[in-house]
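The chain that follows stands alone, in the form predicted on its own, written as structure tokens.
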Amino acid sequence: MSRGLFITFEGPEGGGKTTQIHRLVDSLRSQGRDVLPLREPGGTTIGEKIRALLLDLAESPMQIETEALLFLAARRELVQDRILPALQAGRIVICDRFADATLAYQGYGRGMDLAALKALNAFATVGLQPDLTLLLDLPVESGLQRRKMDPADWNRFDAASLAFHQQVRQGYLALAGAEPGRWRVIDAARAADVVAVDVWRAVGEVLAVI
């Protein structure tokens, strides 16, 4: 590869992002490709500490501006320390959530000003945009039922109101509709094997043109 490739996974809770990322990473590595999987927030020492704070049920309530700024701080660390160096080295970077999550969760979900969040995102990411964003979409009720199957992972965002989760989902769909060239919407309510086929097809289309 002459340059790196940046792929992000987004979507409401319970969409199976972790499963699909693992499958995609394995498939790409089986082709001999150099892949770096990451997650947001996290991926750096500081980012993982921020992640623990943001997901902790004991930290509710939290000011929505504080929440947004913590995500942005973790993102800045991840971009500078991990993502940009990997892309400059020609690697494929696959990230579980990125800047679009702030627009969906803190913008559409929490009601923060979208223009302000976009400006903050641009600062935190130094303007970096994914080459491909896969939206694993499913009804929020189905996703939350999946999440409840593993109580140990239930976090502060899972515990938010159903209305919040519905607003997040609609936000994601609006973002995807506004940028169809970058986004691919995949029905994540289906079996994981079926979803994986669509994920692989979408990634293959991008790999074919770089």
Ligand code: TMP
Contents of the next structure:
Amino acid sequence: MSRGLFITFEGPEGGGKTTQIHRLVDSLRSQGRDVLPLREPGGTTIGEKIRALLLDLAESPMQIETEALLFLAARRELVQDRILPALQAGRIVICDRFADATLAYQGYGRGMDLAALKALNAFATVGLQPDLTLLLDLPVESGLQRRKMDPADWNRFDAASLAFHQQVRQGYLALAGAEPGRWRVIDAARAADVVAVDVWRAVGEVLAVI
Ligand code: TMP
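Give me the form predicted in complex with ligand TMP now, not the form predicted on its own.
Starting with the chain above, the whole complex follows.
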């Protein structure tokens, strides 16, 4: 059975993940590589419905456990329906957020127990781990400022407190520090072109060893 490559993008709000993923997908495709871009929550019919529920400003307050379980349910669908079959077919899967987001947002951000969330993640993902995770890191104030430029897209998480977003960012940095083999931390406060060079370099290193 061939095994593709699983790359995830993480980070606080407004770090430019979507732009960087588009660029990376284009570059990889121009090399003739078979790439599947996905996002979390989403990427399946059920996942997109769960996404709408989770981001809806009208669904506040929501129990934090409900929130976590909804993300995990969407993840389960994505892993089984899209990610595992693509990896088994040898494709490169690039996912905009994955299991680490639950640790950063629901764990460090909302204060849920990290060990419990890790166990739930393992259950939802059948133990699947990314080969490479890129943390697009930037100060939360500048990220939220960027998000405000797109008011139609403003969601339940954007509306959370600054302290929440700061805990999320610190959580991501702690996760990256604990597993430096898998994570690359990229300064996303710089121009998109400069960030793209670092993204390309990090992906190139992983492609060189598979
Ligand atoms: P996005 O803005 O990157 O599309 O992600 C949607 C929001 O959902 C974002 O604010 C991060 C949040 N989120 C969690 O809180 N937990 C998770 O497990 C995931 C995947 C996303």
